[in-house]
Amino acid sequence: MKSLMIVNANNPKILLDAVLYGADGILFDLAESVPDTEKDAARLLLAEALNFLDYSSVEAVVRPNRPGEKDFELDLLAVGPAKPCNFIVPAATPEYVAQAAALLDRVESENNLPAGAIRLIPSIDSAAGVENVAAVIAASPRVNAVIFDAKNFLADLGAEASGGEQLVYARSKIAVACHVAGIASLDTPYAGKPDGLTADAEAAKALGFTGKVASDGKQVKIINSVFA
């Protein structure tokens, strides 16, 4: 997957058009992107988006809310039958992971899928993450991508953002471990001028990883390139 593209799981104008833009995958959110007060509304819709419309050309990937969240486990209950092929574990810990392992055991016994059909796909966002990466993957034989947030991972080192060689090291450790593991590792979204994205997605293929989340569809088809 080099292409990965976050989509708010709340506007059906969104869920509809998401397969357009080329992305091998859509980052379907039901965190950020969704107010509290439409979180029910919103895993409901995008479980019938995901039974109903046409997302076989995709990986679909489902963003829920963070682990320890009373959402966090509603979000897994409640999408997890119409079998998305991942669930991102936002703030990942081994923990956290073997947590959302043991949902996605329940969906899958109770729904008569797959034992392990349901992959995950862990986001590092915090030093701790970063220095614990190996020990996140090997947390489930479901892993089998990971996520670098660098954004929450700058936040939490406390620091301001001042270009691509503060995350040299993050993103090293990162990409190292899930080369070592055979798992794909994609890159943080780019938050910056439009016309520095070609270089930030080639540092970070430089590095070892495999792909890019994209903010928007119109970061798609620059990710697609560099990581051709």
Second form
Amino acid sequence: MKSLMIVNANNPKILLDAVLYGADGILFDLAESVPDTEKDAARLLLAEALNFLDYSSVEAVVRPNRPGEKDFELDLLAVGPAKPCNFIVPAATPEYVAQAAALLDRVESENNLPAGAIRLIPSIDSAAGVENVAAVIAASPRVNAVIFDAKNFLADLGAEASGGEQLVYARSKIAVACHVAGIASLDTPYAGKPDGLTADAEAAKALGFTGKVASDGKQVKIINSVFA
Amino acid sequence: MKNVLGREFPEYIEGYGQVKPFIGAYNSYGDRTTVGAKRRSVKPARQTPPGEEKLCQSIEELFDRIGVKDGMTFGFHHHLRNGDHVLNLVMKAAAERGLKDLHVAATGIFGCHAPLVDYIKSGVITQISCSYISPGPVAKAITSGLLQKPAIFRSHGGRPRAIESGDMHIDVAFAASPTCDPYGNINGTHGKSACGVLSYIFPDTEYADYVVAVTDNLVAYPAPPPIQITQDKVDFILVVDSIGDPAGIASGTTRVTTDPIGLRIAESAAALLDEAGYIKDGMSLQTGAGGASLAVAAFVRERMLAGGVVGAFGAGGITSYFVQMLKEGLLRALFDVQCFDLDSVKSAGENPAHMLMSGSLYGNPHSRGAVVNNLDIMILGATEVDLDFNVNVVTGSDGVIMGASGGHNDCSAGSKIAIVVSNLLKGRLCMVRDRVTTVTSPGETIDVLVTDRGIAINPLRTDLLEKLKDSNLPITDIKSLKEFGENLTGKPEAVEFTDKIVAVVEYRDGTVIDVVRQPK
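Please move on to the form predicted together with its partner chain, as the form predicted on its own is already shown.
Expanding to the full complex; the earlier chain stays at the top.
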């Protein structure tokens, strides 16, 4: 997966059009994009969309709310039966990954889905997450990729986002751990000026990342070409 | 009666007249005779008494000298697009004079022409004919039946044809003149309101009883080159504070889309053109003004650069993208009927290879050969396409008027390949329909529909189907596209219409291809 494009799972038009941008994967976001008062509606809408629309040409990835929040479990139980390819584990720790895997065991057995079919993508968004990335990956055989979330990582570290040099260690550590585990590594979404995306994606690729999260459809083509 | 497309309307339409039904895109050729024109002869200066110069001191004086009266037809052109002041200024004076029952024969009507609605309501204006109309107050007023007579939509080639043949007689033509001298030589590319070529008003200047240059930049005789309309065509000159705001030229539909889906559609269209062998030395190209159509030109340009291709010409409404291709040597010439941005205005004034063409030269089917006949590639937009590839650009699926042919049916008929580019889903509807709400361009002239959900080729184009049979492009058939779209949107309920005909849509040859009825 070279490109994983974030879409708001609460927007019917975007759900319809998401497959048209040429992204290898679609990240259906139930967390940051969806206001608290619309969480229920969003997960029902997304489950309906995954059942009704044809996403077979892409990897359908769902970002639930953070583990530890009540919506996390509700998200997995509501959307899991619609059989997305992956769930992201936000703020991933080995415990959260194990917790997500247990919930999916339940979803799969209750819905007669093949065991282990739904995979997990831990999102590394803290200094501890970076240091423990190998343990996070090892916490469940469902893990088949890791996402690096630089914005939250830098916030946790108390560092300021600037040229990207301050991400070299974290990026390297994650890319190397993923490579050793034989899984994909997806770099953080780019939020700077449009003309800086290519350089940012090339920097991640140079450190070993296999793909990158696209924050919108305009980034997909560039990311695909950098990681081609 | 029904025309060959099965569109039904009366043989005689009140306020329009006897109807000649559409008989097919290529069945209305043959010899034609043009009408004569009234021409006022102007004596030499030494014989001209004071006060009888061409220059008028006020619009009232102008109206007096012409002898304007109820029921007249006034011709206007829209090169100042949404920045035009001339149409409003003339109609305001006409209303103040108490004139009634006027026919506004404008080439284009925009949002800036909203004041016309009041004149429609008060009976100052009882008929409008135009080649282009943007969605807005006047379009809504026409849709809701406020005009006493049906509006007439003609293509950019069809309007000059109607004037030359006598189907439509212009009593007074008002040429918005960015630069003009006191004897009526008009330059469109210079002056504070420069708008480029003045092509669409040419038939009016040839055939109208009176031709008025309305200018905000009166210069000493002779006006600087390039002079587009010469003094022998012009009766009177009216100086006003402002003929328009050039910032309104590049309004609306004339920028390349930045929407990634629109760009992917454009990329597919360019790939199809390449695979079908149309991107080659000597090629010619025109695109509509819609963002996705323009984007096709950008991708074609990339392919021309990559392949070292030199094209013959770009045509139609000209944008900075075509100007750039001319400068880069990718095109040898431009045929321009309308400058869509200020870069093209500048180029039209400076570069001899950037050539003006009149509306008649552009698209008139009853001439000795229009430029559209030499066109290879035409990229178009559409509000709807049906299973027979008929295209609607006049009404939305709710029956409300939101456009008119412009050059659509001229270019689709003339070009070697006419491609419609569009999102398959528009709003909450699938744009492929069983039957389009209003036919503007007949399906026999439309070759390909490129959408974000797949490409459909007109089955009449067996050569294209054969050429692209091994293509990796997502080629399907139009019925599958419609089913796919309707599966997502549901099948829309039919819009209901009253019997009242609010607009007559003429094909470029003057036959009636469809009518617009008032939605209930």
